[in-house]
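This document opens with one chain alone, in structure tokens, the form predicted alone.
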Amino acid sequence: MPHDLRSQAASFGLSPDEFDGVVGALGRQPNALEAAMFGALWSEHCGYKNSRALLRRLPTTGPQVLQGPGENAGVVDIGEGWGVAFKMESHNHPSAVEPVQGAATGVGGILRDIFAMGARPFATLNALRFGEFDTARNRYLLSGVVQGIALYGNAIGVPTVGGEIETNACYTENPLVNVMALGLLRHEELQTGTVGAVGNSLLYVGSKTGRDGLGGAVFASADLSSASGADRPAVQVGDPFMEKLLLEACLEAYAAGLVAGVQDMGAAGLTSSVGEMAHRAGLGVDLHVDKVPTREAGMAPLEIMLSESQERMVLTAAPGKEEALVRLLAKWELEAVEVGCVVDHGRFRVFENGAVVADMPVPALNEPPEYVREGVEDPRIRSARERDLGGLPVPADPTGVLLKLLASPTIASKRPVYEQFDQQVMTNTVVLPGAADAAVMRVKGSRLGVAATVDCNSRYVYLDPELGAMHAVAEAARNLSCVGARPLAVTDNLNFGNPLNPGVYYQLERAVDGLARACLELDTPVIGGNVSLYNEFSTQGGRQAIHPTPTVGMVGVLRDVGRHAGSALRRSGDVLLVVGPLAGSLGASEYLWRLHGLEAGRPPELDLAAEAKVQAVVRGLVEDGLCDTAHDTSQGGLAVALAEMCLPATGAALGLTADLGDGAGARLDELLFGEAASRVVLALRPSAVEEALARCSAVGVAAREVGHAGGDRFTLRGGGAVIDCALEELRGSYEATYEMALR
């Protein structure tokens, strides 16, 4: 009964008012299939109804942009006729209830977005966040997610080249699993997700449709709860070997000119892929659901249209090319079935055995209502940010502090994680994960290199959403500059809580403003991304949002991949130079949390113009072959950055001796462990130091010699204190955390 269906609106992911909007769009009551299709495409995961208005504030254009937002992935020009497609996606809720398959299918899904653009995937990175590793559940989630990434990425033969891991109790129930993939293509190979023209055929290609992943888009757009274990069927099961066949077949079909448009069946399956392709073309489609290959007998049209089974694509073929396309796909042992056609009636019609079972206007289906809400800052967070930190005790044992910080999961070596991933398959990887501030890949047949990174300090964003988001962009660009790459563009993954909460909406709005400001200043337009809302956890006081986590994925280009920098010391006798401010601040720092148990204070100041100058100087020194060791100072400040430079991802450790002086009156902990933006440590041959200092001086960037590389000890003086310990002691703290967590 129509009235009963409205009372069930929530089960379709619709509010009662949204259900009434569907009635208005149709001019009648929807049936259950139509309500479910609207609910999926109007979900936050597909329709961005709470974020679309904010996302329009982001810069999206620039001469380097070949494809901006709105397609399966953005594409950026890297020169010499080459482009890089890249995008980041989340699999947060699936990973919370089934970490192995949740993470694995996250990898598979984002790879399909890349080769749907006509690009060959050549690298992935991961941004992962868990609760602290002192609980068995958090270690289980870490282990499962790492297994899932390895399961899919290793099997399909795409290397995992980098990433980040952060821990905080707020992620205990709701881990964040964000995956970024990159693909390489020639400009002329670019594909789009459109049905093309009237008369084109819709071909279903890949795995048969099952009941796995059913309702995934709606699941991803709702709060996790104690009952979420029952949503395990909403988690898909991946088959990387099938995806490999799809990848190769699709790339060959594009090259043969047999494909007019292509789209991955991702969130909301056939509903979103076909619906979005029709919407981009401004046309209608007739789809025969009884022709869709299914794994199980008796599947209802609703199940077929909403299934999120993995490894499926929709290809459109122009009249006369269907047979050749099917033959090509069969060569790859892929089942391809014509399930529909493109028509000019502007509607999405679904047929079953010749009868219409759903009939909806394409624009209404793809244009959900937009909500602009009023955000209000949580006064508890404002109070924490404004807390006076001046009365905190100064540590009596700075060596012990350094060892404790090196063991922090956010700082500690991720080597035990990286070792589970194939890092070098395809032979494009120039530096191994952990060996530099960003991943670096070669573009074979040219001197070009591609660099990529993923970054976000969620504590910064929690305490000051706008400034924290600016830091995420600045740090990503700094990491690229440290390897010698020019930052080009951004993809983002906005992980937030429930936007109906005014405090969360405030965080989202301010964070988007911060991303926009930094991307404009650093000339890194946002060319794609993903929004993941409703990430929450339970407390005694009720549901609470995770720390706002706008993860930034950024890609840059190296003119000569042979000239790149790593983060570890290379030669005894190299001079250590600190570029940027010497002393940092304690606000929002890792030191403050790990040593004093406080998430408080204001994140470090960030002058974007100064940041751009520091990055340009560092990048220029690397590009010109004057510097091959550069390391950004982030969590843990200068003491941690210098210690990390002594602990290479591979090879022998090399010590250093450095003296930071008195830091112009800064506290001991501010000088050693305080965090600051726009600060990089360089190690240069003595012959290059004068030129480096002159370049810094010419643009007004502070720089100073602080010591030199050499020996088998780490000796750091500053603020009247001395940290002096053997390298093996540093390594012991640095490497134990993940070895123990993954046992």
Second form
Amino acid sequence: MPHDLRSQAASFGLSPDEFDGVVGALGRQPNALEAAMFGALWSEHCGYKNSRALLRRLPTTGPQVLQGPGENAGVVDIGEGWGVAFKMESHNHPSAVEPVQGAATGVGGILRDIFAMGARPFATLNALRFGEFDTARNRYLLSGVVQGIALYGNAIGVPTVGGEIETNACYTENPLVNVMALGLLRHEELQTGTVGAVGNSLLYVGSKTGRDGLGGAVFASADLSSASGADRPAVQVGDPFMEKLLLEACLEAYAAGLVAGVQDMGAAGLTSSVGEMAHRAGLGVDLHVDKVPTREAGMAPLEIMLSESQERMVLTAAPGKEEALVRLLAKWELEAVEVGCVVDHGRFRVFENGAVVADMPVPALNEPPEYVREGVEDPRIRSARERDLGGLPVPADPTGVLLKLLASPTIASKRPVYEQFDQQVMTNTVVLPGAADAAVMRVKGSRLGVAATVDCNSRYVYLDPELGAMHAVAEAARNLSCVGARPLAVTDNLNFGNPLNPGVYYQLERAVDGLARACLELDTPVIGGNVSLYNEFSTQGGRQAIHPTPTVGMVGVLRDVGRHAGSALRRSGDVLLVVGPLAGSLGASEYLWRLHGLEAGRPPELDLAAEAKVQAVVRGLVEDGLCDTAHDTSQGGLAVALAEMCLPATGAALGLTADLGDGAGARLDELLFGEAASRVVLALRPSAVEEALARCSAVGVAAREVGHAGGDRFTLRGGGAVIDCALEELRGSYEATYEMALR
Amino acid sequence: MHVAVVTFPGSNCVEDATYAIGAVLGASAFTVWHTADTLESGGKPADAVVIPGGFSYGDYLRCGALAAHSPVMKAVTRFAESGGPVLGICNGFQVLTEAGLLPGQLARNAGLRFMCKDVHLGVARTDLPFTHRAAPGQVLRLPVAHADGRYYVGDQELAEIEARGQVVFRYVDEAGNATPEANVNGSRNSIAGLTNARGNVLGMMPHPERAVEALLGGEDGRVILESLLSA
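Since the structure above is the form predicted alone, I would like to see how the form predicted in complex with the partner chain looks, so please show that one next.
Time for the whole complex; same chain goes first.
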């Protein structure tokens, strides 16, 4: 039998060598339950075996960090005794198989991570990627994912306040569904995922355990092949009502001082939650699997230990507090069952009807092997990056180009998406989705504001992983600065292909280096995150990786939430200033893709020191009340950014007239549609212009007046061309894409 | 003014309502758990009752159907029968129709989707405990956030409701006209809120408690809540 198990190692998600490692750790052959528990905890999803060595390169500390990586979520200090817990997670593979429940359970899972930290969840954002909307399947995935997010977030009553959507054919089979959640807590309310002390009880709370989600962690750590339909059992169904009860009950129990430690049962269920809690405490646990509430009779220990049924938590309680805790939970109609206790033997022992059915050392279970691989850049990508773009024709109809870019799914208005989300419940949302470059929430009982954004330009990362990842961080920080927030910290979601592929490993390694550099330079440590590897699609030549997509979620603080900026023009007569470089570049641009069908060229240059200066100037102007309209220029360049400023999320549109001049040698398309980092458009009252220009010049940041707000047309001159159209025409292009895709 | 905010498991606008009434408008608000059989706190009975929005009991059955049969609704019914003002917001409106305190029902939106956005409401009556601070014909801008807000009632009952003047709010455009475009969820006669025949129970789909502070984008909800608090 033992020999047979080794030959089945792969079915537990273990390589033959890893299986031998398990034998070494146990000093004997594992039984099937033990092999399965090791396989789950050593999966990429739980154990980060291919990414852990790289993740160590990320900066994780700073005076603003209350809780760094390693817990259910990171926590950042926002001042006045308040902290914000936040984290992002992926639900990519479940969403590919069943988009509604895949996305719904993604929201549920990340919210549990937040309230496990003692924080009350108060906002979510989504970073979504799909194939192009010209196929029915991609539209089905979009509408299903949107429904799933709505189904869960709306019902539990946590507002969805922002997000982004990118489309690219590479995501057709394997969409990306990354959800970020934020929670608010007082510093002293921080909880941790630990079993605490010897003698504590382990309490099981929430939904009963079913056979759903078996092998989910392993499923998330394998590629989606055409056979994935058979993996439907790895997808779970969300119950936001149960989670609402759990949320309220847990917060009440913490406040009553009844909880020693808490963790949600996410990927790998009881195995990972209890195993990780024991590991953090350096202790052991005895768990009685027959006491776990199950949905059906006759479930085997292996099924119970690995089930990923949703809406379940593990709470630990000190001796003497169990009864009060059980009583409190009963008020919320939640059954709490004592399923085990904390012991000093340092082992994870599973009992069934009094007999030991698994017995493993806790450290070995939680310390999977670590792989450092050799990455090699795919020569096709290198040559695409080095392609000479100088010979491309200059567009004859820039107005038509602008309208086409505004309709690009990556740029177009996401209003039909976010209107399906409750954006305002909890009455903290100061800036609604689409109204500014980042979401802004107020903190009741203070003047503080919290800003949040999710960003990644995956085409940049594809063409240059290190520079592209730096851009993701810089853009996130810029978006926060544009609303007037000081960037504080990052959660990342590393969506990549199969790390065993040297080309993918190269992307992962370079991207992590880029994140590390930018986070260090911009003083935004990475305090949590998620790794989602094995995101691939089929081609005639075999499996191919998605664009490397290291999504960056960033949180910032506004010291006076009353002073914030939106992205739309507010007053006729306001002066438009371009801060940063005037002309952009065509490399890796949305223009190059949508107009010329090319994913080529080098992403724009990024000087992090210059970026920090631009952000500081913009933030200062907003904080000091000199500017209440600021908009980052990203995909589509200046022309798109200016057009977006005429298209408010709510209320009446206001036109503008601007002249970019001759572009000083830049091509027409570089001037109008070229992309650049460290560039922001401001609209200020005429009385504030002189001060703004002086502040820019004092720190060596370029700034120039280009026009003013007013009228009901969009008129933009530059490089000898004129874009001139009615606002209704702009809106038509901007609004139609998602109306059609969601029809 | 001592306001009871009824709380069912799954209600998610309880804090929003108590914050608006308490911290913002300065009245006293207390929550009442769904198993309660009286509407009081600290020995002091409620002067008004708010049934807030959210997904009572998960709304896995018809919205509000389970809540309508909860113990606390017996107390709410007695309170309403004694003439006390009861305001149901969103899910609270659904609960009131399910409990039979208001006529009709709330069906799935015509667009079949959850919808969160600002709408305009025309105020049709200003003689009620919920609207006496409004000007006749005033247009309010308030957010809606619901999937099941399409007010439906049969022809004959609709005629009776209209004849008795029970319609308090209609979806209108900015200028106050009840156009088909302004009727965001396809409600009969653009009804966004209505009262019982006696005028002391009001249900409405838009959320006044979300619009009491300029920082959050509008204060038009004050008209309704301040009316209630000074009733």
